[in-house]
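In the form predicted on its own, a lone chain appears below as structure tokens.
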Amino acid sequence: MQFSRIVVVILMIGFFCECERFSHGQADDGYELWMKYGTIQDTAVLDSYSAEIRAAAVTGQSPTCSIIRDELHRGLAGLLGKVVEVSDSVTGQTDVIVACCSCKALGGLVDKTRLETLGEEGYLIQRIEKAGRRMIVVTANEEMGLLYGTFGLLRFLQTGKNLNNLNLISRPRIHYRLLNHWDNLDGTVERGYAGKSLWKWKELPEKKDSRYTDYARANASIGINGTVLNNVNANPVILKPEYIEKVSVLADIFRPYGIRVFLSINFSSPVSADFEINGNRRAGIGDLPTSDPMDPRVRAWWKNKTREIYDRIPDFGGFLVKANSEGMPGPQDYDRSHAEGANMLAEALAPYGGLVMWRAFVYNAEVDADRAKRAYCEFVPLDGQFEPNVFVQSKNGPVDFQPREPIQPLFGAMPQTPLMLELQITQEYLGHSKHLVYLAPMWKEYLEFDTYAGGKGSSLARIVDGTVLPYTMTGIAGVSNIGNDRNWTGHFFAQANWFAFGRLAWDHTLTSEAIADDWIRMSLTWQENTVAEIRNMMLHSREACVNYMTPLGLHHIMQADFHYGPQPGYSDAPRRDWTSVYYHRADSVGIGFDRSSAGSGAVKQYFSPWRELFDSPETCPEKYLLWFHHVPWDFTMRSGHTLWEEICSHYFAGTDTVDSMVDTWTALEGQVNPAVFRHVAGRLSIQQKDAAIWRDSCLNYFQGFSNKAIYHEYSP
């Protein structure tokens, strides 16, 4: 017994040293993300919390309840700097109770009518006084709600909020909240900028990296409940039995954290390893001569494969499909529709409760001269033809995750087909992991955009969450920015985008400011002035990026293939819609893509009044001007500047903001962890140089068409 006590003391000393190292200037390598749980530095807050939190209980014996107990113990001990007993039963000394609403221990402490709206994942956190004692109760209808509620309580404490105000009721507004990993089986990550893939396929199933559990824990802390493990440009090998066994190991690890596993599939998987259709090579893992979705043999193959997956992974989520896009095979290879292809898979998944997420990212310059119109043209006529367990998954804009695009007009145009919103957390077009670009303001811009699909008030968020249209299921996906870099995301501040995606997926009414504030306090500092300075940097970073890359509706003028730096003159590609000149169309007259009713007609895909507002340069919002119009260089903008002067002003405003970010961060030395300070300072230096390169490369190139001096309002 004496030996056991000594061991406990040694372990606790080590634990507190670990918690304190972030508070006393030792290196923060970013691994703990927003869950550092360092001891609260505000004495008044610490004393207040410590006085009310001395012992906790988590009822229940399931793996999820064990995770909750461990998290609560870890979090409270770290934040309060003292041992907090977390037991599995409630006593007269318990200050924090985590229990399902059906637990007898609650004994009337909670008004159960408040729980009726929480569903399976929502939670209630209350500060209750009974018989002269104050208690904190975390309750829910199901264990997953308790897990999310526990993280909610710890976030409340981590951000130093007043316990007197502790009365939280929260439920997710969107049911399926997924990360899409574009990870390949060889360990590379398409559009990944934080190292190699987390999934060590060669080591699975025997070796289970501890990082898998840390990944699941991080996602659960922000409410993400699903993950697509592999690239949408899918390798059929992922469906081989040996890989299904590897996937099942990850599913077992993720399950207690409420995370279901999904897979991207290759539509030609049933065909033999070397097969040709319409001149294109297809490599599958089956033995069929076709992957025609109307062929009974193909339908049987998918049913058998689906049964094989569910035999090993009973809660498997379903399939994500990229079909007939950028060379990927699909039903159109056999003159079948997207609906016929999706429904074949839906039929196989339906008995198990599985989903099909069929991506709407399709375009073909040979069919339509305006790539931005293609998804609408192909999918709107199919509305009502998809099986009930099919999502059409669409990107936020009509082209491809550009720094700024107008909204994808599909949203609201398919009332009988649930649309899943796809956002990109990884910064493919926004400076990779080199640039500090906080993406919550961009996502909020889309989520709050009023489509007018059901009249005024039909925001994208209210379409996606099923409020405006009677969707039977709702979903949102984020293309992951996670890799095996020690800090997970390459850039320390890119962690904020992972965090923000999860928080907005759970509750899209949260503000960019509130999310940033929480992340800063959980990840960097509580010092009010420092929090304000960093928050200001973050909130202005996305607009700065738009300005120094693609202002006023310009788009797709980045380097070919790599998508990092500027290449506005790029014209040598296998297809026109992969070039830069296809999009900006600069000439001696002006610049911009004419999508008006007199041009490609893309404006007609929007609901009124946007259809009419977008159609005229005089009424089109200037941030979308060059997206919808080819505008003369001397066109008078609302500022009084000519278009050319306005373009120049935006490019300089972008680099000016980055210069200001550098100055702000430099002044924070000594106020944040030294290792984090050095890391971010190094990245900001790169961003500052890159922003100037974007500005100068684009302005010098476009000057060749405008034949006007580069305008800068601060100099003659």
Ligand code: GCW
Given for the second form:
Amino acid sequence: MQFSRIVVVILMIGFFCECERFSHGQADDGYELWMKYGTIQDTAVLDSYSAEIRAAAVTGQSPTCSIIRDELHRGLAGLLGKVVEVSDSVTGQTDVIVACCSCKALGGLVDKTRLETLGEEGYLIQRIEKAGRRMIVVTANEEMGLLYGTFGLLRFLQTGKNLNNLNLISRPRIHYRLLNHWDNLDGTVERGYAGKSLWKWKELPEKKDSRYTDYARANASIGINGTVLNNVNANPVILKPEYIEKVSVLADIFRPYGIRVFLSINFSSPVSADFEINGNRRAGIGDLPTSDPMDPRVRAWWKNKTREIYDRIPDFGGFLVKANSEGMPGPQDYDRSHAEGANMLAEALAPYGGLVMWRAFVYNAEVDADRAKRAYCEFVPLDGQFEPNVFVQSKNGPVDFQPREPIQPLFGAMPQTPLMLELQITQEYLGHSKHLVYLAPMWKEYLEFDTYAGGKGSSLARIVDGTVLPYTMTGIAGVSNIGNDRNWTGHFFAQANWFAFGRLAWDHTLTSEAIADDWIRMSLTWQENTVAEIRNMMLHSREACVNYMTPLGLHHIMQADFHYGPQPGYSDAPRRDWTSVYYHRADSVGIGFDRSSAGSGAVKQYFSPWRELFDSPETCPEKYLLWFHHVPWDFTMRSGHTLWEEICSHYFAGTDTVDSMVDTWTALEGQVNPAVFRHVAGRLSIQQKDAAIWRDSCLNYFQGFSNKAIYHEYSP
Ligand code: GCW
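Moving on from the form predicted on its own, kindly provide the form predicted together with the named molecule as a structure.
Following is the full complex, with the preceding chain placed first.
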């Protein structure tokens, strides 16, 4: 045998050994996300599942039922490594039944009273015994519940849970669970770090990329039920007839997966003239001289446009609007309020059951000198003025998706207006798709934060889900991190953030640990020690990011516009509240933004006891200290350190954690799919280098004000 042939044979043997060891077979390019369905490697588990799952039936003939049949077939075949017949009718052999509660085949098998509270989307999965035979039954009131239940059952099997414990009842706590895509019509994605947009507008409506279906399937698997296709910095062109046609094709593909389509609209769409937004020329698509929401011609224009949309897309969800924000047009251009603008659109949508999501991301500098106060100042007075089909959609924090912010005080402060929570899945300020930052712990920190809006027990989650305030509709949105990269999200671990967003939107009581655990088992491995190592790495990653970027309440000191690296000295932006120096205010005395009652007064926007606790540096939680206070460099922290020492320690703690993430991952070589291993190792080394750059440039810069030596407990 020639030398080269020997090499080939050795390489092939190596490859097959690897395939043997990794349940997911070949090099994992990430495309299959958490739905890899690799054959279960644990023989005890495999045997127990195989013994009980031999023939399945999904009754019903709708497109959704066909999707459920295909998914079950694909999932069971993969996981069990054998063909499991999935038919459309129940026979004497069937041991897995997926059927609506009204289906005769279920006669007497399930206790229907348990289904009463489950609504349209909830499901029940039970293991029952009948005539000495064991069966698994997935049931729901409506077929969408069956789809979610099927994914629930597959997840149960993918994570290797014991069938003896199979008794799941689940319903979403929040009704509208949406992705917001900031995708532009030219294929670019604002704040997107995973390639181009998935939507190939030039090819639509004729060509239907197979990825559209895979996208819908992935979202359905985690309970997402709506998608806003285009950027909130919206181009009016999205409402032209040819685009509505394109959108309708996507809506048709997504519909059987339970996903409704929404669009971002530009408030100036009805005008005929060109206008400029942040340097981009935009053209209205109408023939009107104005977009004043009180002008009858404008109101008629929106009604006609809305009808045109519903003619093509009968279950169209509604409009997302960014108005009078960062240069976008809006009702204030005509001295009209946000409520007047939103209500005009609400009126057009109401006959069809559509809704308006009106964003509260506004920060007009004329309203208040402190950017963090402006949304509250503008929106609280409007409470009670919005039509019932309007959500006010707000980001979790008062500034802008920073690694850590206190909560946006608007939540709970508009009792008559349903507030929709906007989270950011794409890591605009948290290392793009280069840094491994698992976001569930951050989202949980907000969701569990007790606002005291209705007294103790008024967590953000309980406000958003309508428990604390009697909302007539509830919603949550995540700014998507998806693009056309083969692995969807750029960083393999960013898939976990998409996954976690969907799981928390469905059930915000799930823990970050449990979600990480599921994701790791579904995506990487079941090996206990390895799961524990990876979970540990994920769970600490967000605090690490806060530490090496913006500890102790620092914020918005990122590189201008790009928002990736550090630029604490940035001072010459077109607006003061875009500079870094506006936010950190470092000087020879100390550092931080004084938002106390003696400063900007932002603390007063919070409910008691927070307003009092935040108001004093002695009682303010240290993680928010420099958000609310300008603190002297030698202020004594709870640790006994001075503020300067504490800042230094946090920056070093951040980079230390990243160093240990690198060590953890390096030691996992051979334990996870080799392609994933190499991909993640590469990104971690970038993160390690960049975290050190963050630490050193921030400390060097702030040292220019503190005039103290950089403190590190291990350094000489
Ligand atoms: O975070 C800022 C981003 C903008 C974004 C804006 C918004 C879509 O830097 O890119 O625009 O927020 O949320 O509207």
